[in-house]
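Only one chain comes next, encoded as structure tokens, the form predicted alone.
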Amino acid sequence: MAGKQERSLEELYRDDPERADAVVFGRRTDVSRRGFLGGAGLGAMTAAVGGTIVYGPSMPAGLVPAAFAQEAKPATPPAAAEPKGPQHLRFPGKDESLVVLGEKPLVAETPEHLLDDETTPTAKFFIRNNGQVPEAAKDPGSWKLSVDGEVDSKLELTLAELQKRFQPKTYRMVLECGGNGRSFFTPQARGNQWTNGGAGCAEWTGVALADVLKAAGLKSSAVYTAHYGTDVHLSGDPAKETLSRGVPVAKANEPHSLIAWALNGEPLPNIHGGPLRLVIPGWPGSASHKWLSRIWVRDKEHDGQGMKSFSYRVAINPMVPGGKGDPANFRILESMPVRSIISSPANGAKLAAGTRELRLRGAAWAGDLEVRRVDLSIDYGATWMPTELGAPKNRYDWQRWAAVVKLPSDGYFEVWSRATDSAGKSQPHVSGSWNPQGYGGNQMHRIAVLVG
């Protein structure tokens, strides 16, 4: 179709394998199987990746090599010969390796190899906004928060009063964008094309949301919270809501749900919602409202901006990928799916000839659940080996893992990681449960490694 945007190499291989091969290998090849090259075609792929594909016979048909897959993320016009490269963030106090996914509003993800710290440094923490970033508070201590609705007594507290009146708590917890992994869906879903970088695990300090709600006195009619912040709609119209989501009272009362004022031991930066935000761990980051100014306790499920239609919702019964969804078949996305990443080495790592041991590190997390195991494969999933999985510091912390993998020879390898949660669910080979907004895309992470 004229004017259609080619969104990914996966879609190119599905719709036009010859052109996909031209994009990847720089020339057209005579092949009949999409994404899997044999004979002379295998030689072309070997040249393209820079070495012998050690487990080439196990490579699935239609698979875009990891050496090229992440390069294919940005959208490209049909006339372009190659996918565009990533745009890197230039923002005070932030690592310049973060990749910008959107400018209005500002959205930036963290490449997996930057998530190699036990605790994600603030400089490496991803950015997700929905509206205009408000000006930084001149006097953070006087910042006001109100709690009203289905409560016995309306509360109006400044940040200073909140800090003085309630017992502070600090937890290391994952915060993850609801659309993390969206770029893995085929066909492409709407929204920022996150890979795995819409997540980070930091130390959050604040007061338990449950303690504040208890002080206000929840009525028996209290069902759901509704969250509001001071960010302004992108249009600049103050009458329009930027985002207003909420959670069931049971989740709000979970001990780790915080009203936070500090990130990694420092006052919460403005870009991350300072001076006051919610941190609702295990659930989509949209519930962890930034620049928090009001919590409205409601007697029904909240219906604010971002709570209706397909926003932060996934299909109950599977739908046809790319099809028209029926809102009646959708439920709110609550606990995030299990996910693992390889944080060392980085995708595209090149090792010296003769290297026969590959040391790997990474992290895994699973929403409200725990991670029970992380397994690795270097032969495209034909066989799997376990990793050494660490224990979380507290609930909702990610779990670090490590492994040493034996390499049989020089050449090109792909390392795949697959996490399994405490309910027995594992990451899929390909993101399933397609939905229009692209939530829940948690396919296995894979990296390319070239030895010699």
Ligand SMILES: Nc1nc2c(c(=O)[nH]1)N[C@H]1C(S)=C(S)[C@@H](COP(=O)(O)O)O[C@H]1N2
Second form
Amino acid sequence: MAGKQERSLEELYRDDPERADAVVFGRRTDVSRRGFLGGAGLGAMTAAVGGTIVYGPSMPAGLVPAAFAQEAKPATPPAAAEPKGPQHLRFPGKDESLVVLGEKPLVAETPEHLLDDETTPTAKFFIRNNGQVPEAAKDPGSWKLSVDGEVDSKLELTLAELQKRFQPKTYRMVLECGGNGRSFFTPQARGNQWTNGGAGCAEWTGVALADVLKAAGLKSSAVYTAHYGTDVHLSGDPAKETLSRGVPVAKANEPHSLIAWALNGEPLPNIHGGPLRLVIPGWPGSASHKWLSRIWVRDKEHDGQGMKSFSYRVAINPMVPGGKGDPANFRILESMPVRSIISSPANGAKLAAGTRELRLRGAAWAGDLEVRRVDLSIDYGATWMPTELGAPKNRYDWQRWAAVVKLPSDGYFEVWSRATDSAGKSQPHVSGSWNPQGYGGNQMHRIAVLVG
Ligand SMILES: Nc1nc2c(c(=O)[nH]1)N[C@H]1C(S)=C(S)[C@@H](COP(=O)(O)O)O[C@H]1N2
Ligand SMILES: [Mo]
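I have the form predicted alone already, so could you send the form predicted together with this ligand?
Full complex below, order starting with the chain above.
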């Protein structure tokens, strides 16, 4: 009987966490849901997770255990005949553990436990496209980039000229999709349902965008950049823009904003925008234009595809979650919010009975800011302990952290990680500041660990 119940509840959590939640905790309208888990609910939950919930009394009622909560959901639900669960990527040169969030356009994320390297290998680097992926360039050296608009002299440079004329730089920097963490919003926000895997930290080589803008000579009227690439709209209609975002001239002129041709010391792969792309670190990945062919310097804020209404914008004053939103209350998302991940062990790790020390590793980053600290909790946030936090290699690098956590007994644990940025802002327990397209979702990362 117990065995049967255990399996059915586990299945229910996998297939329909909300309904499972209602089974364990009662109806959503039930006032007894406020407070903490106890009694029959705790018993059912214990059976479902497969071990005593050691800090059960601290577990907030209504919390879907980490053991079931986080599975990347594909954008289109699988057909009935297909197996359930995440769909894994099959793509030349890419790790098969990447999870496909969408096929048209191709979007794939890196589960947190694959972000366990100091430098994210190209094989594990997430993929985000808005349109069709162009054919790989036959002769990368002759790739052309033009710089025009509010400049003294329009430039037209080949990649070979760019490499010869300007001083190359290499930095390890995080590239993060603006929608990273979107899946944590309730109610669900529109777009790819990223967990924390719409990010990676790699070595980028290129020239400073600032050097190229300086060579063109920015006029005093220069306000904003506008980026264009060669990828075609999904519909195939050449009149439609796939994506065209930009940044204020001050951001473009930062020394770490690069026009890059190499990723981890190799020519930039086509899927990542090769032969030439922008890397605008700390800001939504959409500013880091792939297959870069033109930079138009404008005398006002750019208004291309992805710059308007709710795209890459967040609410200025909080709005009603799930509401329509008033575009006048929205501002462009610039620096990305602070985030931490636990990269080892993986969610759902099973450890031998008697294990009393748990080694953990992870990473944290904070858009334009640095990470000041990363703390861990194994009692649902009742108490916190510090981790050992490494220094960034250069600005915009992520910071790796490590910790050894003592476990009081066998049983089911959740480890929660919370980073705090250099301005003192920490990750929230639950993603707030809901917005229609789900930007800024940076709630604490948590993993389930079962001992014994
Ligand atoms: N030309 C072009 N550049 C683009 C995109 C795109 O669709 N087309 N997507 C942007 C978005 S939304 C992100 S998050 C990053 C993803 O880069 P990656 O695929 O190399 O990980 O590329 C950005 N640059
Ligand atoms: Mo993105």
